[in-house]
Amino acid sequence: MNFLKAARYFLMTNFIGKPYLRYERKRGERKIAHLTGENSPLNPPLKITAYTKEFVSSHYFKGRYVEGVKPVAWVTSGAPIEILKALGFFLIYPENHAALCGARKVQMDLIETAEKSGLSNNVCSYVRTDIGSLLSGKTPAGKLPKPDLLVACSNICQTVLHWYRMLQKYLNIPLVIIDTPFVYNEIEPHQVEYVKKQLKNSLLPVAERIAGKTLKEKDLKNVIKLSKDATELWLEILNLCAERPSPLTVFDQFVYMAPIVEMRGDKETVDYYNAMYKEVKSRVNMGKGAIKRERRRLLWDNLPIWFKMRELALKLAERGINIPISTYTYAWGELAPLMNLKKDEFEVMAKVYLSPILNRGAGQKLKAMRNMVDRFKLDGVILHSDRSCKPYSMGQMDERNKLIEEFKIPAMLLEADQNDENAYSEEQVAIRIESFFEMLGVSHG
């Protein structure tokens, strides 16, 4: 550790970034209250929301000045982070930095800039924001930290692979890329097997040697029950979706989710969801909702349209329309229960790692939809077929012709990308919604 750097991580974190942040929380929550007029379809947002602003902010502001003070690590948002927290890396999802600047409203000259360098406008948009992030310096977040590991999963693409590749090129440091087969019916033992030993024989001497510290088991037991309980009460947030009327919109929870993504692992992060929880637990108890009139419930498939989520949920909330859920958001907590404290922590993780919902076959997908469509209460499904997200969007036609045909729940396709501009047409998206709006009965408002 560089010394004059650790003081400087110290006093920069400490002193200026925690009191600036703190008063830029308490400007935002004195502006909560005027995001929702008396007109507004929506009810104010949760106090906690300028919190939250605060929460991953001050995560982004430590890694501005982190460099030298603790190991870094890059990592795709399916990776195996609990042996790289234990160990005591600060971890950087360039997934989340794309979602981020999308939210943003910055990332088309970002990929503009990724373009120009070579990549086509058919790469995922997010790999396109962070590599024109990377090569142009430019990110809302300040400054991102130089990694000196980058860590690719397979378990949610295969892009991140060839994406985590051209980063080893730039920046010429170690990958470690864990393969997680794909699961069509159930996890097999031998499947758990072969992850197992990745981590344990791939991840785990390369981790310890750039940490320079080896493992120790209390450490990791400790980061894996952190991040079972975070993850738990995540999901006991979205259960409490199902109530009528749902006290959150599937926007708000695509902002909330930040932390159990970037975070998960952390005392404050489960902090921040116990206090998360006690405030949605409130609204439910009075009876109040996100949105002032709730006549329909629909379900949410794939990821959200990062630039577009305020309009989106104004269009819908005009017509009494409420997303209380999606396939994404449900993603993060649903996995909890597989993280058993008693067994094996390799093997825990492997079969953790082995089970998100990219990794596992359509039909298994469309079951979830059925189920979730049952245990929220919802009316229809809203599937996005995202341009960029190919394998999440795979199948989605056929999911949505049998959500019809078999099923009788209305669907629809909406056709966009989660970051790309371009790949959006207003048009069009109003014209399916209102639509789509009629089939659900609420074409009047």
Given for the second form:
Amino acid sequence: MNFLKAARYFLMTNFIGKPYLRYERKRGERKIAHLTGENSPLNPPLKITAYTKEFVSSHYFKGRYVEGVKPVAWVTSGAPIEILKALGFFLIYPENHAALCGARKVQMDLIETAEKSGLSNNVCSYVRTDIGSLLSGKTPAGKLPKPDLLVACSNICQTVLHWYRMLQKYLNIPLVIIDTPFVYNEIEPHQVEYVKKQLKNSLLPVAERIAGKTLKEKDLKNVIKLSKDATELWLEILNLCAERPSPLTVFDQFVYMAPIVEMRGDKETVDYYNAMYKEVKSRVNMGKGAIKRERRRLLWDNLPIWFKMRELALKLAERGINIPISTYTYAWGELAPLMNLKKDEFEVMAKVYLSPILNRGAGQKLKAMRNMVDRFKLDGVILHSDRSCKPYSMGQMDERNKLIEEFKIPAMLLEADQNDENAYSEEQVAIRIESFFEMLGVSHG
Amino acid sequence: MLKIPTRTETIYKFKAKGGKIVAVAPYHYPKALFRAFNILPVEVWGPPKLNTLESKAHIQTYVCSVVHSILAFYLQGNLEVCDFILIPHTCDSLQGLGSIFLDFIKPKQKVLTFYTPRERRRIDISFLSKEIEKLYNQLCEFTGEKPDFEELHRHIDIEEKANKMLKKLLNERQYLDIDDFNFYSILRTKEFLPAEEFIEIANDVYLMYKTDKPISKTPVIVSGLLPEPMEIFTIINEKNGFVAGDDLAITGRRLYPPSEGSNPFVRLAKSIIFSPPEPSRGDSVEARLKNLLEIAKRTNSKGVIFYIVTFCEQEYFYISHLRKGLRENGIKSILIDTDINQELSQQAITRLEVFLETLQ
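Next, report the structure of the form predicted in complex with the partner chain; the form predicted on its own has already been given.
Full assembly next; the chain just shown is listed first.
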């Protein structure tokens, strides 16, 4: 560790970042009650929104000064981070960063940079956003710390393998690939063994070498416990959305899920979700919904359209439509029961990281959707057919048909993209949504 | 000119002798394993120029034409003759296709899946050999047969001979006086012919077309999944060029090295793991570039045609880096986007022609 850098990190994060972000949070909390006017179809957001901003910003703020203080790893969203956390790594998630760029609507400039460098528009828009950011140095986060290690886990898509190979080429640092075979039916013992061996024999030695220390079992157990606690809390929060009216919309969840992806394994994350749980629960007790007049409730499938979140939230709320849950946000909670603290940690991690919804067959997703429709008392489903995310989107046409024909529930396919505005047609989306409103009986006419 | 058997002829001939057929999607799989069960793998790479209306009810339009064609071909009843369907996990789209088959379409045939690791470590060989063993056990269950190790080794040896023959033809391409369309039509019989028949045909081709002097045309390399539309060959040949080497999934990327050992599953696994670097195995930019440069050096090629099926993300990923690396080594390149169900556009033809002219 470089002591000058460590001192700067300590000073900047504790004496500049922390007080400033705390001040901003307090200011934000005061503003929240007045954020939505009398005529808005939305109720004011939770106070936790300001806390979320503070929490996430604080992570990126620390990232500006962390180089030379802690080892840094850039990882995929489905990477087994518990090992890295237990070794003291500071983590950055390029996917989350790309989503942040999309939500802040700065992604198209970055996408253009990437495409100018030769990256095809047939490649995922998260990749184009992130590579554009890397090449231009532009980021809404201020500055991303240069990594010492890259970890790509294939449990979300094959795209990440190529993406991280490219990052490796640009950054010239070690890359560890955790290959998680796709699970068409049930997880098989040889798949678990394979992932377990990769964690132990591929990831661990490289991570230990870079961290300059040996993994302690108690540290790993502690991180897994914190991961589990946060994941369970997230799941409980989402389950509160089964109440009528739902205390949250999916658009809130897309924002609140950032820490469960980026900062699971930290005590502060558990505190954050505890605070969120209390506030959400109190909303439920008051019978106060996220939207003022909840007439219909829908399920969202797939990633959000980051650059259109606010518009979509308002458009739906104006007709009394809430989306209380999505397969995407739920995916970050549903693995909590698999985190068995009494079993071998590597075995547990192998099973957990083989199990995400994106590493399972489309039939499994349909089953999950069906359960959500019942549990959350939903009236319809919007399946975002995301041009950038083939593993999530393939199977949706059959899923939609099954939902309509067998489960007798209205379902609509919405063609768009998570980050690329060029793949989004305002007019087409408006027409599709309007006709879906008619099906749901909430059209203006 | 040799008479090349068609897929249909081969299938019916094989079935008439009591064999079974497995339709195989692209592209890595343990061929010898199936042959040991008297099952003939017949690869489905399309077919090209198919009307894929039926598949559009299941798959979005932003998925590649190869995947659309496979599904449409099935939905049109063309795979009825097959006893099994194998969908290797080649990419996100084929992963999705496998899931659609298993979860929604549920064909009368057994649908098998197969996962190829994305690294080349010892643990990957170990996993893959278990994945192959799992496939073996499934086939035992479905067929009631249980070929022993000796039988498995025998088929591995035959397949390795066929691979060796493919390598010989590709390596000595510049001494074979045959046009590209016919050359690749012959090579592509390996997608459906029993290995022993392919060896025979490949031998005949070698003897029939082998010359002492290299072809005096401009050598080029083609990279991508498959050379569809095959008009590319006509254009290359008309412009006094020829395909001297390839980085195609149908051929060059499946030059599996010979294997040794007492366990047939490990032999098959090693052979797949150590196949040439390519996108579906998640290889690095450096490995891909090195491979292309080696082919260029061996064939004296000064140009690479990236013949990429639109929407195939993994083929597009490294293109700019590969082209830059080639350029730095004095090799020109061009990217042509294709759809296997459509004719090559006039614009693409003109670009190809101009590209070939610049190489001369």
